[in-house]
Amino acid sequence: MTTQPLLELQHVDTYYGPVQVHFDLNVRVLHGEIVCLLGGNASGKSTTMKLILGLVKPRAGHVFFNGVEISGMATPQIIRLGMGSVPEARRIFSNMTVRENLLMGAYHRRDRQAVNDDYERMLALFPRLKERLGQRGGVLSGGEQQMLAIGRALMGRPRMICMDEPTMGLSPAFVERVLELIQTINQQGTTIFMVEQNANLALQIAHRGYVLQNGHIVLEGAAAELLDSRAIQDAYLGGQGT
């Protein structure tokens, strides 16, 4: 890990119309880290993800990715810079096959041989998907769809993947598998920024974490420290933002 941030949000204020969602938001993700953003329902977590992916524009402040300001960029531009996304509720293409879903993740790439190599790597990383290549994405279980969404993001060869609630709605067995996959992907060189409601699970695999409450960062630090912090429970119980 280097000390230079791969992703940095500096003094960001975000609004939906007249309603302010983020207040002076400052977040840094270093190369090679797993960083989690924690908070209760409607605390502003998903809006943070939308902000990073260009779906929401900040009214004040700046968002940088790999040294480039992306605050005003469209989502496809940000993806081409090396950002991957695993959205909330997976949002795979339900009428496409597993194979087609995976290849859609490489739509912006022109290095065909490397795409083929990455495709084979996905089949090795997700043997369960290999068994279902010809099946439509919509017939997969929730856990299998989450694997497919992660594989699709990896097919873009991202520097960083943003994951929005990656364990939501999964069975305990699949939760454990997805968390193992996130660690494996990170160990293979991909930086991870994950929004998660389950603090205990996220902090067990993260390097650092931030806690968001009412649009403010109220706690931040090493994951191990946050995991042992009584204050994190208070922050969770109090979140009421947007």
Partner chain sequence: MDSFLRVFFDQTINGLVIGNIYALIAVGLAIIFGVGNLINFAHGSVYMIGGYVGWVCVTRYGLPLPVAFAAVAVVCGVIGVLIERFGLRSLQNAARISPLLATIGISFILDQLVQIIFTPDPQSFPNPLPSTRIPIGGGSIGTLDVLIAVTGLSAAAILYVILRYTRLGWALRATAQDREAALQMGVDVNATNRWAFALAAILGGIAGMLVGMYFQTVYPTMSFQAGLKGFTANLIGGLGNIPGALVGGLVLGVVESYGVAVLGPSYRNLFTFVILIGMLIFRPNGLFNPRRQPPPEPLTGTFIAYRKPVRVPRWAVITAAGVALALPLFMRDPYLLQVLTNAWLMGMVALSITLVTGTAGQMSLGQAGFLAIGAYTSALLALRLGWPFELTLLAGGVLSAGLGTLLVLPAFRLRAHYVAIATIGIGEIVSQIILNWDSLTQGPLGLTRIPPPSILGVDVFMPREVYWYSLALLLLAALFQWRLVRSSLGRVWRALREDEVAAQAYGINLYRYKALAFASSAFIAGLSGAFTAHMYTYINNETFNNSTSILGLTMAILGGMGNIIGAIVGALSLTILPELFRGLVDYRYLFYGLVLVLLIRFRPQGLMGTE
Given for the second form:
Amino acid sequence: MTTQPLLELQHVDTYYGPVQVHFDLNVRVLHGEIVCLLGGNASGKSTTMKLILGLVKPRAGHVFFNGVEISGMATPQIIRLGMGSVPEARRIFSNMTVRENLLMGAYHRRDRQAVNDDYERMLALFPRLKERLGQRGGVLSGGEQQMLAIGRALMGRPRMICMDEPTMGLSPAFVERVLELIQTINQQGTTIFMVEQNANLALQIAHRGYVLQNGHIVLEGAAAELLDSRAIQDAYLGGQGT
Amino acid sequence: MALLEVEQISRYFDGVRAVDGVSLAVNEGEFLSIIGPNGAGKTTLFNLITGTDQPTQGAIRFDGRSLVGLRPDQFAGRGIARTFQHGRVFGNLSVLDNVLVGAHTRRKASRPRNLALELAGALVRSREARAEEAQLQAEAEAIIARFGERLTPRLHEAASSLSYANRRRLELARALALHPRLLLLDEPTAGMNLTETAEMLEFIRQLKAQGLTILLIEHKLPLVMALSDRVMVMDNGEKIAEGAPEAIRNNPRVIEAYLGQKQPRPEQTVEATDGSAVAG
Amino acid sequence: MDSFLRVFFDQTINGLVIGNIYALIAVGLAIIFGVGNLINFAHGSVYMIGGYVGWVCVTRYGLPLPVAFAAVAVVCGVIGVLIERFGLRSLQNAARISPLLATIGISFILDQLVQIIFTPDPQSFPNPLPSTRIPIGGGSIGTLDVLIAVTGLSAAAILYVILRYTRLGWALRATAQDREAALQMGVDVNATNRWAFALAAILGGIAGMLVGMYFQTVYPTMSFQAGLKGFTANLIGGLGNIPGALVGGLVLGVVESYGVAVLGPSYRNLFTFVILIGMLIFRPNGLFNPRRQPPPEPLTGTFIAYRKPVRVPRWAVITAAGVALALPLFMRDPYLLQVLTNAWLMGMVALSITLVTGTAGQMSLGQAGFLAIGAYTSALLALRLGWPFELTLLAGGVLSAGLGTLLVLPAFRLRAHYVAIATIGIGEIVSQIILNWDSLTQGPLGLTRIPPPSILGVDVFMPREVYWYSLALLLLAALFQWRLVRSSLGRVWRALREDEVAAQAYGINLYRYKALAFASSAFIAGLSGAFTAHMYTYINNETFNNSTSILGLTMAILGGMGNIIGAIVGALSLTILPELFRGLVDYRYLFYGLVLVLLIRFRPQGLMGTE
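Show the same protein again, this time as the form predicted in complex with the partner chain rather than the form predicted on its own.
Below is the entire complex, every chain and molecule, led by the chain shown above.
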């Protein structure tokens, strides 16, 4: 095994117009890890996702994925390098059927036979989706849509999946299931990088975590350490310490 | 009687309950902050109170009179001013013009009720209209001067050339030019650094000291704690807590709303109805 | 069979056949709107070109129909790709409404090219199919009806197969539903757009060829109306909704057909535009979606490229006005004086547009309607009541302001793209009402023998005098506008343009101030129209058409939006330039189209900067 990380953000500064979102961001995700990026409102979490997916370009710094610099690349190119995405609010194609949504995940792949195999695997993994293959994505419940979004990302056979707030808006039962699912996927070899607001839950399954506050990484460490840290509560509930 | 009374107000978007049965009351001279995680419905609530959006249900009364069904400009006419979450200055207007637009509702001489007269008055300005313009302009400059040297040197520059922090200041100046009876501030320090935030805090503190009634949405809790008489917490469109700042800070429901639950509550796991057989 | 039923049957068949054509156009527009968020105004031109390519193949070269269809598909497909390249892709970072304006410019260019190559005259396109009619029930249908129906159905079927079973179709649908999510699935959104435009253009071109065969004629101006019909059909079904566009096309065709049966053929277009406006106001999301609010994005934003205006010192303005006033003393060529007079009159049009679109931010593409109201008011008052010119002129301006504002009023709830479409529709409605209100306007014959302009009872018809009169009017209009935009009212308008939501939150009544902006603009436009009517002594419903509106807009953009001096400079340059290069005069509108496209791409802030 190489010691080279699968994803690495080096000294990244990002801006939205005149507003700086990231300040000297440094993040590393190793092969096989689950890493979560935590942070409160407007901390710059979602922009980090967009940065990795090529939807936002950094003004300074570098982003490497699997040894390739991806900071200037178009999103479809990055996807073809083995990046998968479970976007914030799921972004299911609401007028396409469940089946079509799943297969859209494999849009960039040409290995038809393997795609079919993966499709069968997804149906086994998500029995509930199997019952609803012909229904439009838009009519699924929030939890089902989240499953579909994860399945759709897996259909691309990614090395790594970026998940933006995968538990947002889900009922507690579904939150548990999604977290279990993420662990399962990870154990089968897919690296996970997730952004979460729900820190306590995310840290239960993550190996490591970063805490982002106002565009700065203010804390990083093993999940267990972070879970017990009083500092994380401060980071969320107010920041500059009173 | 409270200056602003909101009763069981709701706003649904395509089935999503952005604001769900929220009630609140603000007394004259009071400072109420609204906090909560992203997507809690805070800005939607502001939109409802300022008429930018219409409630699905519920009542809003200001100074004892109902506001429901009025146009947003009529809300402003009653004396409600706001700033916007991401800043909405008039980019291609000068700093001074931005603030003068804020004083629109206070114009009398240049704003007759009759449309044709307003047009005629714009072509040939009466002495009263000129005097009013001069007076409002002097006042606008005075408001701008309250921000020290931040805005005054840029009086005639386009608002779009301002730094982000200056745009927020300009928005506040514009709101003050309306002579509001109720001022709503939506994240006035978003995108500001520590010094700028501290400065803004001081500025808002002065407004409060003058007796202005203020509603504030803010993520920076120290600011909220320093300014508020009362704090209201929203999550998922609902009000989950309300009280004095210190009590709110230690309220377990508030901590949970921000950080997430430690463990999903077991009874909910069992009772969950929507698809327990999804993840195999 | 009862004759009523027979008419009913025939009209239904007619309606369905025409509706099939509208559906083909509308589906193309829906595909493009879906993936590109663009109302493609060049689509009508592609349709017209389809008609011409078909005509060339069939009538000139006697090629068999399938070959003709293939040629239409290839030519139009390529044009579609070019439109995507220059109308959309190169404008990705420009103001949101830029692509719409660019496609208008492209449609000018395409229409003019066809006129240059094939002359503006209609070309006869004899139907190559056998003329046997197939009896059905009590009536009968022709072979061409069958061909159109079959083409429509098979196009729908092919489209269905593409969308449902091909990679391209999936990419199209995914991009239309969620562009960003499609990117994250690895879809090359640019390539998808290109294909969408090609596909849409092919459908549009085939529709054009079928229509050419159906009416046995093709002509260059068939493009504009067709584009609007397609757009209306699309709006009926819900913008961007492909099955909706199909249904919308058929509905529009049948409704129009019944309307024509009841009221007469000249009402055909009036019908469409009333439906267009009605849909925009009451069902902006289409018949199948009850929500009244139009979707907010991507249809926001006006066309203002911010750039500090060039400050022209007062002495320079006065000198320039002096030179213009003194010019006829030295230059006596009546032709040149006439050209300059036209420049001054167009200058007023540009002023009126720069006021409402530049200062107040309300995109107006139907300014010709205001000109026409002013022209007819003034001409009729002079002809019927013998009023003096000074009074009829003023009445033209005032009625244009009042009536024009009332007509636009329902569109005040709408924003950017929708306002643009609504104003086009309203301009067309004015023209159609003039066409159909025979007893007042003498319809297509027009009003003749309108008395020339006069002042204090003295007729003004020497070129020099007309020049001075028009220049004086322009200068007065400019002064009027200058006073307005410098007042607190002007500030309110600019605030409205910058941010409607924030402006309202600060007490600005949207309806009131949009009404004032449109009224002031229509007043100036009405004056220009009235003067023009008396100068030409003849007007009809086509004197002021869509080209006038777009030319005025191009002048306003060239000068710099909201810039008063700029509008006059823009009008002057665009009127004079084609004259300087004699060869350009015949290709005037080709030149204007090019200027518009290039301006939007390379200098949206115009010559003098925006204000």
